[in-house]
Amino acid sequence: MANIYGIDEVGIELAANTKKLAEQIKQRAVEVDAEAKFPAESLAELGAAGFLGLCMPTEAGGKGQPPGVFAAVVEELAQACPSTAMVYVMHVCASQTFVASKTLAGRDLLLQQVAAGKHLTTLAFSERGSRSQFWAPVSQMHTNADGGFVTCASKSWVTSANHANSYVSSTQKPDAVSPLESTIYLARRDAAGVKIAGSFDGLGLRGNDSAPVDITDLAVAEGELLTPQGEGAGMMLEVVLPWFSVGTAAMGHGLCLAAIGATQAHLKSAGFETDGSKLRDLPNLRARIAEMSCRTAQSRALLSVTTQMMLAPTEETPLYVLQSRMAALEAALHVTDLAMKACGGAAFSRHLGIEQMFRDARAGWVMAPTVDHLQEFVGRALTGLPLF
């Protein structure tokens, strides 16, 4: 059967290799969730296998794979350990800014380090003052006497905060008159002025090490700018948002597929000693799993169209990007909710793993851009209004 994302033989092999790695990753998933433990071993295995450089250019030693392969790989990871998938998605999204940057000094060496699995990066856009409106930073960059820059910021909930080697961060350019006049820059985790300001103890994705980061009088050299001053919004909307939407949509699909698999197994195996029937013999439960499967397939089909459109973008591509993330987040909530209902008390306990899927699925709903934002953006696009 052809892959739903229309990927070639190389991509199919990479997805198959991810599935093999995911078998090991899954063995740690319960511990990662229960202890809110960062999946360091899993990330190390992905790095050693070249998956941190999945979408890095081949000339830098990466695998040069397109969004469709990224989606297929993330689906496999999310079925095994959603926290690992979240860390991975943020890394790939952030590293795409390195690929797109025309201003970053030492760019080629950094691309090689990412491709070799020696550099983990992440996004640091949202701020305490802008909350989920990630495109509108309140922090500002100022010019130093030596021609460099300095900035302060209270970044909120940075994935991999304690483990990433770098943060792809945003701020308003010097003398900006609007938050949309932003600049993207690279901040090293161990730089003077960078401090992790908390820890994560959340409902879902408990191992993703999402924590606030305080940036105080951080010196930013000209060569650490990932965009020219004031052009950060373009990088956010044209590079980061499409890759983030694909990655998080694929995460949602991975959760859906895992929930379907767990529900199938339970309905086939559990039953009633009184008459020997199985749960699958109940038509209401069969209807629920049918709906779960259909909703997942619909959303995956939309993401497939989107990833192929990204290879040759048109005016419609941004709309599909937004819709694919929105559809997947809504599908993940609906499908995991149906799994809980179909499996009843067994799902409410921990031994099926469905309650974790249910919790993890809810993280995407509140992650910027939230579903509320996505609905507004899609509605504005469909009625001819600008996004902002």
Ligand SMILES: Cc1cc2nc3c(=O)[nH]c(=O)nc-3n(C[C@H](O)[C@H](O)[C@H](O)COP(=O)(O)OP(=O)(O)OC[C@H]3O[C@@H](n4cnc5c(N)ncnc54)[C@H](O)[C@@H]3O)c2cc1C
Contents of the next structure:
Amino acid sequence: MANIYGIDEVGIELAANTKKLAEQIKQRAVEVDAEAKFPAESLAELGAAGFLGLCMPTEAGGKGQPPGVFAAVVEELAQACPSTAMVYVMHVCASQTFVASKTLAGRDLLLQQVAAGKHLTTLAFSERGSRSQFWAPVSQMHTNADGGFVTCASKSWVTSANHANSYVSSTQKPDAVSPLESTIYLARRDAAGVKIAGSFDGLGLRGNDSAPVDITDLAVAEGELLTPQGEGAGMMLEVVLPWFSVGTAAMGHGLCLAAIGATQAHLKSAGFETDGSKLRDLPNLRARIAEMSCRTAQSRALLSVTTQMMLAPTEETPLYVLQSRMAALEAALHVTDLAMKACGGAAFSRHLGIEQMFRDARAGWVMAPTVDHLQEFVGRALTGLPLF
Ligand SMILES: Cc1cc2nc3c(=O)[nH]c(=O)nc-3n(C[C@H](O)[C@H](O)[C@H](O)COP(=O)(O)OP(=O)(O)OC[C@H]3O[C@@H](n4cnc5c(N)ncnc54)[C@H](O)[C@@H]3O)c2cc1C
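For comparison with the form predicted alone, would you give the structure of this protein in the form predicted in complex with the named molecule?
Time for the whole complex; same chain goes first.
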């Protein structure tokens, strides 16, 4: 197998270990999808093997791995169980805010808990009022008489809502004059004022538990701020967005690879009794699988360049980050669509698993930043306009 993300020996071994773990994780994937069941056992196994701390600093007990290794690990998970991969990606992105935070009290202890697999976290950016425009929350924080803060919010989608120990949440700073003046804070799931307000029943990633969460008069202490007041947009765009883009792009690639594998197997095995030919003897189906492979390889190569650029960022790096996510989301839709066409009715029924890949692949497109947002951001950057 080519080392597509150019990772070192340690990274290669971690990806190989993920592949082994993924064999068990895959056994549960059909049930996770059919019953919209949160993959708790799979997350527990990942935690026990140290993967919740994959990108945490080594001083905190983490594995200190860079974005390329994150991509390789997520690709393996997404091939086995896309819901597990989604939960994992949100955890890694949210926990990077702990690493970057200069304001969080008890940060070192929290990093150790994450690295030890004892703390699952997630992002709570989307709100009913701001919809996919995560950079502009409508909720607001207010200053309390005791010097702390209080906030209310209607968070519309929170992955792992019922299972995460904490939510990395966004809100406007006290007295903000623009929604871009945001603050990121840590909300504990069991805090008074945090309530899961529904359940998740979606087309794809059915086990990811992206439920709505209501935050009512939640007291937020100064030490629970992950950024200084008003500096949330920087954390969203400079810390969360790059990790989220890499993770979700790799998820898309995992789905592409799974779709290619299932299509290969079907074209080689299914055939016509009339003349003994196989599906692979049809040139249009061979053309489809060739396009699936080429499109996947193109997008993986772009992500590989991007993850390597992220190690020594330049002015161009943010553009590559955005383009990587854009390319992967579109590749995942296209490749899973081609798999449906190449395998026909057999793909439409459940037994090949391709219809699940087709459904799961569609989630990435609608997650913010959506492909619409990414096109707009990249177009603005290329024509010298400000991002917002
Ligand atoms: C499986 C899943 C898991 C998720 N998990 C999380 C999570 O853990 N945390 C979290 O915070 N959120 C999460 N989300 C929410 C996600 O990030 C989006 O906020 C949500 O999908 C937006 O849906 P909406 O109906 O509000 O979209 P809308 O904002 O109503 O968008 C509708 C359409 O308008 C387009 N559009 C919107 N604004 C613009 C614009 N400015 N320019 C051009 N086009 C635009 C969009 O691209 C889209 O096509 C999750 C979503 C999914 C599907």
